[in-house]
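Here we start with a single chain on its own, the form predicted alone, put down as C-alpha cells.
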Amino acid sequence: MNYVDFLLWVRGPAFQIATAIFIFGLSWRLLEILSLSRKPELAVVRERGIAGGFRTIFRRFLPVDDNTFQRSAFIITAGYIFHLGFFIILLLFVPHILFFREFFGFSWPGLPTPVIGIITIMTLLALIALLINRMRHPVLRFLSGFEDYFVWIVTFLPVLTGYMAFHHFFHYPLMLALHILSVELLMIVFPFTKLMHTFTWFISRWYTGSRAAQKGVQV
C-alpha cells in the first residue's frame, strides 16, 4: 500500500467505521444519561426552571467571580484560548467547511488562511502549556490519569497533523492521511471518554440551573 492508497483507505472505510462509532457512541450516551431517573421536587416552586437553566449556562461561560480568576487565571486563559480556537479551526476553515459542505448540502464563510494558522499555533501553545502545567502543578499531576493525557494525545495531534498537512510539511498526501486518521482516533475515543462534556455540559449546566432557579438560588 502507497501513500495513495493509503489516504484512499483513511477517505474511505476507515471514515465510515469511525462515523459510525461516534454516531453510535454519543447516542447511546445521551440516551443513558437523558433516561436517568430524577428526584421529585419537594420544595416550592419560585421559578420557572427553563429560564434558569439557560440563565445558568451563559453566566457560565465566565468565570464565577474575579477570586475564582485570579486562583486560576493561567488554567483559564489558556483553556479559553484551547477551547475557542479549537472550534474556529474546526468550523471557520476553508477545507473543513467544504467537507461539511459534502454532508450538509450548505456551507458557511470562513476565516482567511493566516488568521487561521496565527490561531492554530496559539492553540497547540496552550495545549502544551496546559499539559506543562498538569505535570508540574503537585495537586493536577497526583489527580491526573492516563485517560487525562490520553485526552491530550487525542486532542492535540489533529491540531498538529492539520498545520504540517497544511504547510506541505514531509510528504503532503501521507501528512493529510495521518491528519483525517488522527481526527477518526478521536472521532472513536469521543464518547466513551471526558471528551463527552462537549455535549453533557450543556445538559449539565442547564438541569442545575433549572433545579436551583425552582429553590430560588442563583448558581
Contents of the next structure:
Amino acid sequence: MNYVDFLLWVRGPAFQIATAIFIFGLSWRLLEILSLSRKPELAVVRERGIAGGFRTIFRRFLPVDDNTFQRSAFIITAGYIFHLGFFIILLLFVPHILFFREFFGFSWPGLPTPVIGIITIMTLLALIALLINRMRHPVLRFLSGFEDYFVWIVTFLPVLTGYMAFHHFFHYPLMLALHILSVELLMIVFPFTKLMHTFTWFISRWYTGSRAAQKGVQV
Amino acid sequence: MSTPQTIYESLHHQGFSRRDFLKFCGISATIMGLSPSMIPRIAKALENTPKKSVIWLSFQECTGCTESLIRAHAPTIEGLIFDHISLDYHHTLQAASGRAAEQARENAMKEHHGDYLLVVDGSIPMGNPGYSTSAGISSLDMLKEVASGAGAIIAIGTCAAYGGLPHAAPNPTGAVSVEELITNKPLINIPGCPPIPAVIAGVISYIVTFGQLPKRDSLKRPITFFGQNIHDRCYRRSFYDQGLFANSFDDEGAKKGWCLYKLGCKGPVTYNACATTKWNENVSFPIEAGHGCLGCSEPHFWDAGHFYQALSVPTREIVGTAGYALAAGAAVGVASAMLNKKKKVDATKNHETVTIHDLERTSS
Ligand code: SF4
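Given the form predicted alone above, produce the structure of the same protein in the form predicted in complex with the partner chain.
Time for the whole complex; same chain goes first.
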C-alpha cells in the first residue's frame, strides 16, 4: 500500500466505518441514558424545574466562588483553553467547514489559517500541561486509570497531526492521511468512553439543576 | 544502422559546431534539472555515447502523451530528444506500417538486445486480451516480449504508470500498469495526463547521457521533477494561508485569483512540476488558468473524490451511512431501555419486605 492508497482508504471506506460506529454508538448510548427511569418525586414540588435546569447548565460554566477557582485555577484555565481551542479548530478551520457543509448542507465563515495555527499551539500546550499535572498531582494520579490516558491520546493526536499536516511537516499526503486516521480513531472510541461527556454534560447538569429547583418550599 | 553513431557524431554530421554542441549540452543540463557545472560531464558522456535505440509501445491510451511531447513549442525539446535517440518503433510517429513496422521493431530488439530503451504509454488490459492489440499481438504479450530484452523501461503517462483512466472504477478492461506486470527491469514512471514534455525529454536525456535511471521516489517518479508538491509551489498559496478562497469559478474571489481549495483543488496532495515548469512554453498551468489541480499525476486520480469537491470531503457517501447507523443505534438503545426497565420491574417484584421480626430473627 503506497501513501495514495492509504490516503484514499482513510478518506473513503475507513471514514465510512468510523462514521457508522460513531453515530451508532451515540444514538444507542444517548437513548439508553435518556430512557433510564427516574424516581417519581413524591413531595409537592417547589417549581417545575425546567428553568432551574437551564440556570445550572450556564451557571456552572463559571466557578461558584473565588475559593473554588483559586484552588483549581490551573485546571480550570487550561481546561478552558483546551476545550475552546478544540472546538474553534474543529468548527472554524475552512477545510473542516467544507466537510460539515457536505454533511449538513450548510456552512459558515471560517477563521484565517494563521489564527487557527496559534489556537492549535495553545490547545496542544494546554493538553500537555493537563497531562503533566495529572501525572504529577498525587490525588489525580491515584484516580487516573488506563481510560483517562487513552482518551487523552486520542484527543491529542488529531490536533497534533492536523497541525503537522497543515505545516507540511514530513510528507503532506501521508500526514493528512494520519490526521484523518487519528480522527477516525477518536470517532470510534468516542461513544464508549468518557468522551461521551461532550453530549452528556448538559443533560446531567440540567438534571441536577432541575432537581434542586424542585426541592424545598416556595417562599 | 550497422555502426552506431555517437550523439556527438550525429550532431556533427548535421552541421553542428563544437560550440553548438556545448550549447546543446547546456540545454540538456537544464532539461534534466542539473546544474551548469555538470555540462562538461554531459559533453564527455555524449561524445562517447551511441544513440540509444528506443521502442515505444502504445496500449490503452489516447495518444495525448505523444501529442504532449511532439507539440512542445520549445524547438529544443523534440529536437533534443530525437538527437539523443533512435526511435525505432512508434505507432504514431513511424513512417513504416504493417509488416515493415513490426520488422523494424524486431530488428531493433535483436540488434540492441539488453540495451534498448522501452517506452510505454497506456495501460494493459488483463480482461479479454482482444481489448487492445496491435499487429494481432495482445498488449500483454507485446509488453512481455519487448520488455524481456529491454535495458530499462519508462512508463509515460498516468495510464502506463498507474493504470490511469482505463483503471478508473469499475475498471471494465481490468487495466493494470506496466509496473504491475514487469518487475525484473529498471523502471521509471513519468505520470501525468499528459506528462510535462520537458520532463519526458529530461528523463530520456538523463538515461541516454548517464546510462542509468535518475533518482526516483516511492512511486518510482524522478525526484527532480516530482519532488515537490504543487501546493508548496503554488503562487496562490498566500491566499490559502490567509483563508481567502474562491467560492465559484466566477465570483469576486476567482477574479482576484484567490485559492481554489474550495473548488476542489488537489494541489496539496499532488507531486509534479506544473507550478514551476508550467505548460505551453512557460505560459501557465491549470491553477494559473483558474482551474483547480486535478491531481492527474497521482495514482487513482479518477477515483480520488469528486474533481470539484474539496480535499477534506470524504470520498464515500456518509450521510446515508449516518442515517442507517442512527436507526440501528436507536433500535439497540430502545432494546436496552426495555431490558433496563424489565430489570427494574423484576427487582420490585422480587423485593422481599423485611419486617422487624426478620431482623430480630437474624440478629438472635
Ligand atoms: S490553488 Fe490549490 S495548490 Fe494553490 S494554494 Fe490553493 S489549494 Fe494549494
